[in-house]
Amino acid sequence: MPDASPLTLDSVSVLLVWTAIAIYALAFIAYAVDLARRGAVAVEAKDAAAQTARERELVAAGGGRGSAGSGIVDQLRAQETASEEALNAPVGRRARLVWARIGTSLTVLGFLFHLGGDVTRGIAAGRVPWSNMYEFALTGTLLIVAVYLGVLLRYDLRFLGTFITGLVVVLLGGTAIWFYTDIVPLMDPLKSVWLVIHVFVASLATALFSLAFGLSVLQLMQARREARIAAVASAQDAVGTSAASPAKTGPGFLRTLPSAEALESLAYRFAILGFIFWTFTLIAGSIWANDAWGRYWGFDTKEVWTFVIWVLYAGYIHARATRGWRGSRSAWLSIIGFTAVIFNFTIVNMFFKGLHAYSGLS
């Protein structure tokens, strides 16, 4: 933490970065509230459904039995079809959920305090606050939040907030806790036009990963939901019996969400977007390497692990698709990936030391 002495620039930047994080929690809370509160009402219509299919059954009961399983996947699928058409809703005609605009708009409030934290930084130093780990850290959080928030003009995702904001949380708050160094003269490497591009267009990547990210973790938890469902459908066609409902299939929130398919397409379309970002980051980086070292490529620890994320990535989008990984092996490349990228910003930069030791830390 910085000296409490006079107050500068770099101070008032770091006093907006904690307000920032103080907001973040908030807005987190928010759409915590929210998901437990769709949960609920989604279980009260769940049930009320079943109700009425039972009252169905009992009516027909005298012109032939019915599949018992069916009229669950009908319920599901229906289900799937009114969330999928939430998702892609109009800003003006999305559901009024009280806490998910709570969330949301405590999450614009927590942008502008970020962004005012990351240019008095930037002003303080005289350059762009992206040259070391905190600030890197600063920035890059500072562009999930911006994806995110620009998704949402396109996409309902804000059942995505209570992800989006906690990992903000965390981030900002470790770097602000263990990452913060004071400002220093940039090493001569560094006096580049590419600090501006490559570090920039890394930090969006990484933006549209998170994204990625948070919705096959949401994908594998509505795809085993979805599989329960099919289960117990396919017990009660088995044993011709209905029931109220089938048993427990995870938090009642995911009866809201779209159906696993159309939440890793999503994911899969942010990943294509990442990538092609993360591509330019590690052509742009050799170029740079050249004109700072004299060579493209030097097997440094930093450019390896570029490397990898980068044939990670390639791999996930070619095997989903034309080797048909489709499902839970597609999520769980997703998430492979982004521990890698997670990888690469902290431990290679704590302690992997190289020609790409520019985290700041002693």
The other form holds:
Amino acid sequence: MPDASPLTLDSVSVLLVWTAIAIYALAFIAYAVDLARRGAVAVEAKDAAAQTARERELVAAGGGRGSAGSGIVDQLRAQETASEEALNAPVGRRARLVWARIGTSLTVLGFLFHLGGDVTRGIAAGRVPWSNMYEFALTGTLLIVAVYLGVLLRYDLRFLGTFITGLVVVLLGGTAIWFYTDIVPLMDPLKSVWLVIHVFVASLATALFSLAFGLSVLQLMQARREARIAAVASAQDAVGTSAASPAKTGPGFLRTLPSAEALESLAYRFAILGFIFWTFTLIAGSIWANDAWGRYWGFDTKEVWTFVIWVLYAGYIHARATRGWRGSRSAWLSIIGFTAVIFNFTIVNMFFKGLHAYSGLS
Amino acid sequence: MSRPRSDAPQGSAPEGADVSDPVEGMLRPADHADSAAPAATDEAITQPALGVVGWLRWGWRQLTSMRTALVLLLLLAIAAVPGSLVPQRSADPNGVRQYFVDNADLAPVLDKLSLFDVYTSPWFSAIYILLFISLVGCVIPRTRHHYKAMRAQPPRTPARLSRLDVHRTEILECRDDADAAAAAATAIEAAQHQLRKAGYRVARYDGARSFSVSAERGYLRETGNLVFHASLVGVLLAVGIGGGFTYTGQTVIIEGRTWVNTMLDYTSFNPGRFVDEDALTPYALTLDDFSLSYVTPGQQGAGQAGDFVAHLTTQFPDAAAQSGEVRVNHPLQIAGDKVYLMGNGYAPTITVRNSDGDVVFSEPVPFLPQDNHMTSQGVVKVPDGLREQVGMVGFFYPTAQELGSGALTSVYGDLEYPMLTFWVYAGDLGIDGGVPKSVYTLDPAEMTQLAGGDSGAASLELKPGETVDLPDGLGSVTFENEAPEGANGFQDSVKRYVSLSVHRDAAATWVLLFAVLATAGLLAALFIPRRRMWVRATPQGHTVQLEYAGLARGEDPALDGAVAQFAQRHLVSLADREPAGDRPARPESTPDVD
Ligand code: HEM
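Can you now output the form predicted in complex with its partner chain? The one shown was the form predicted on its own.
All chains and molecules follow, beginning with the one already shown.
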């Protein structure tokens, strides 16, 4: 906490940031309610569908329907088609999910406060607001929300809202509590245009990776659900009855989400964008290191981790193109990659010794 | 959204769609997700019969497979991690030394495993060398193949376009049968023209009963992929070969002194294998002044130093002197070298006289900074001229303040209240044996401590300009005041020095070039869609059936939209073309995307 009088621009910034955190927390709650209600809505829809299916079956009785288990698989396919359409629906024609709308509105509001906090911090410091750990956490989380909101214009990704707002509340809250640092003049090595480019691009890449991560997690959950449904279907086929409805197949909201395959292809798109920016980060960092430290690469701890992350995501992209790895296995690589990103930002910054001693923490 | 092709491509491969034409668009490793899976029995049958050549071929195929590349990539990521956990000789030699002190038992074991030199270790090298062999083995055949594909025609139009993932059908009404055939031909003509304009390579495949055009675009995607992978090899070669012509050397220059670019003047020098140490350009650098600024007390970050500038005079033999400067982030470029500012400190000028008053030592001695406020430590060795050899360990405080314990510390980096103290040792300096000794350390093993520390006598304390006697009547020490005549306070009373690093990097430009190429390739490989499109027109009575189909080759989320958009534009262009009155009825649209 800044101990100066409450009138300094920096304390205004801190106040705005805390307000943003509170609003994001509310958005998180709204989005969570949305997911819970989606589960319920999906159950109703499913009951209705089951009803028609049963009627159809009665009609077809004696007609020798192909297989008993295919009923739930058909249901699954129908859900998938519907949810993929929903995913791509333009803004005006999206499902009227009241709680999701509240969540998104709150997220936009939180974003405005967050932006205000970030900008005032930058003005107070008289430079770009990503020059120490507190500031790049501030800007990095801002970019996560910005990218999420931007993507919402194209895809209805509101089912990721809980994840995004939850992540941002945790990261931004942790930042405000543990990473706050007073404004001090820049150290000489940081006085460079590369600070503006390198760190900003890295934050942007992180934001994209975080979306990919969220989608990959959902993909894994969805894949597990699909596998269970398939198992139930084949069991029903074996018994020759569709009486047993599938046991628990995972959280209810999954029924309203796109198929694992669709989630994967979306995750992949964010991951490759992130990968491009990460590649820029790597190159810009090397150019800067060549100016500041007299060599473009020296396996400094931070350089090592940037490299590891780059290789992990290259691995992810490869895995998607390797038979036997596409699908859940490659999703794990996206998850491991993002874990490494977060590790690089927190643990490596705070505890690893190296030349990148600019966290501003003591 | 078009579905990405799943793990079982042959299941969804359009039957009759001749997508596996003789010249496949790209040759990929056999286990690429988009290539057909081998029949499970194949290997079981062929394996036992392998001869030596067979085994070699099999091994090569394994090495250049996608799975091997993937595993090696993941291994590379894992293998790089230990280098961030354990200090590395290349990046942090002092850290390694300290590690050996702190973990006397563990360190030798880790050293045996090359854990202090991870990135040059045999195991790390093995991984990336294998990876790059695999890479080359993968890229060369694909390049050959891609070259052929680029000159080949787009493949024959599949018999049943409706089997493709993205497909739509439109019906055009015409007045009579003869008209329909003509309209079909015109429609394909128009489609061909339009596809070509959209950057597709096109080929006509007209049959007995229908007209069709086959089109393909996005060859640059594969080109980008190949450029990307080849550029990675370029980066590695540039680093490897360029490293041989690269050198780095370190030196220290005290204000007012001159340094010459010859081996003699370097304090350390690390040449690459092919560097000729006698061929350095003998330019000279004189440090005229080292300037910096401090955040003044009372402000946030008080005492922080910055804006470091080494003002130099540069001089080539037989040329006029020029001025230059070195700042952080702004190295000085000279004779193909870059000169970097790596550090700075104080170099108090110390004069030692013997008991007769004769000067036996007089020069500025660089002291190494120990903390943020420039508390610095240095060593003065006087081997000759005194009754005994004398060594002194000095502590310098630019702004000295006494701690509660009576010890001194520095509270500010600038020269506000400078103080120099000495511990004095007499005896054998240990420098006669010819073993080189660092100028920054003193080995007191063969010496007796006369002042400071546990000696019982207080350490010597001097302000600039002061002189004190050495213990035991050995002589005296003076801390010279270097400030110009009539100066106020202590500003400029002590000289500063800079440590500079001189680099010749033959690789950097090449590495950058290949990195930029790689990025360009990557952009093309990831974002240029590679797709095939077909349009077929079949006259049916007095209607024409128009079929549009698209096939993604690799990731292509926009395929659906692209086909729809093309179909729409095509229909509009047909409508515009029809003479008035002859206008076909509104086409019935039956998009069927399965
Ligand atoms: C230094 C090691 C490597 C790195 C960092 C790397 C990285 C990448 C990246 C980032 C991509 C995605 C961009 C693109 O499609 O061009 C890619 C794709 C690809 N790589 Fe590599 N690669 C490496 C080695 C290899 C090797 C050894 C092979 C051969 C087995 C290989 C085969 C491929 C193929 C076939 C693709 C296209 C994948 C697709 O169809 O989407 N790569 N690689």
